[in-house]
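A lone chain, given as structure tokens: the form predicted alone.
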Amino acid sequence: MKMQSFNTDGEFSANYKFVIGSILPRPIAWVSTINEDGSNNLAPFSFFTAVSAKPMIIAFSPMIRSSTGEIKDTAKNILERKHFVVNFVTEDLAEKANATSSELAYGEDEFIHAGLTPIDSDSVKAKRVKESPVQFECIYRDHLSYGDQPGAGMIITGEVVKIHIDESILDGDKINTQKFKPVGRGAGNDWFKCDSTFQMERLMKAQIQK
């Protein structure tokens, strides 16, 4: 291989392109929160991962808006109200999830904008996306911030206190990937389907996933 090397001390946009072009595919946290005026907020984030099983902790990373240099509404709402819901995006919901990435005016409801149905959560005030087959109700746990300039991000963690799963995608106590049909993000305008999977036996002695 003939490698090219790049420093990371230039414009954030160059770093961003390498991040989204190499960390692939990225799952999507479709995060719903409550605005200060009581209206709903919903936005997708592809810097998203699991952290812990017990306690059940997830994390996602909203970045400072490159257009305005301001913290995103989702992060602002979580830090102020301490709760949120992570909804999951499927092939059928990809276009609606993409619609909620629009930079609407604060207080304008992305559920309405994308034609989605908000439903009450059991343990938090943020609404769930009825159309999503998997929903995690989360309590804010902590966060780390890495700057206040455009392109800087933060890590927000939440403890999952309630899980909702459409029984049609369950095989016993497991989610069936082929029935779930999740999607992920790629570079630029690329999205990924999870319709081609392969299996290899893990080499660990304890096989929790079996």
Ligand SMILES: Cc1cc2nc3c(=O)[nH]c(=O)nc-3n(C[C@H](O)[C@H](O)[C@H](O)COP(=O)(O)O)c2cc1C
Contents of the next structure:
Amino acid sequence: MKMQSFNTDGEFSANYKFVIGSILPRPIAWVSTINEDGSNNLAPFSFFTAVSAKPMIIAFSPMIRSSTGEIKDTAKNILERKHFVVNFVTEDLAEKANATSSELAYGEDEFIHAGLTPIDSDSVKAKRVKESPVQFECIYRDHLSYGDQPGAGMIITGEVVKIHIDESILDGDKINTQKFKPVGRGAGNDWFKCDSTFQMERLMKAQIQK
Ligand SMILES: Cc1cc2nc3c(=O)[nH]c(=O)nc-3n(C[C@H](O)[C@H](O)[C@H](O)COP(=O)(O)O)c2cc1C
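Form predicted alone already given; the form predicted together with this ligand follows:
Full complex below, order starting with the chain above.
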């Protein structure tokens, strides 16, 4: 291997292309929130991960918008109103999820823009995406901010207080990945399907020492 090495103290775009080109594939949180005037907001975020099973905590990162230097509507809404829903994106929903990443003016409803159906949640004010087969109702827990310059991220964590799952993707009490058909985000305009998996048994210490 002949390695090339890069410092990370330059422009946002120089770092960004390596972040999105290395951390692969990235799951997508399709986050719905409520705007100040009560209208809906919806946007995808692939800087997203699981943090804790009990309490059930997830985290995602809306960055400061690189084009305007402004905080994204999703982050503003969560910090102000504390409620959000993480909806999951499937192969069938990928195009609509992509459409909801458009920079609409604050207060413009991405559900309408993408032709999606908002439905009431049980425990939070933010709406769920009816078309999504897995929906997590979340209450804001905490956040960490890494600056206010364009491209600076912020970790927002939320406690998942209610889960909704379409029973057609369940095998008993487990989600079947082949039926779920989630998609992930790659570098540039790349997206991932999860239709190629392989299995390995996790070995216990005693088996390794034999
Ligand atoms: C699949 C996908 C994943 C994205 N992931 C992120 C992300 O992790 N963080 C981020 O700041 N923006 C991400 N974006 C861009 C936001 O969705 C976009 O900036 C959107 O306009 C934010 O909407 P809001 O202002 O309503 O919150 C992503 C876009 C797409 C299409």
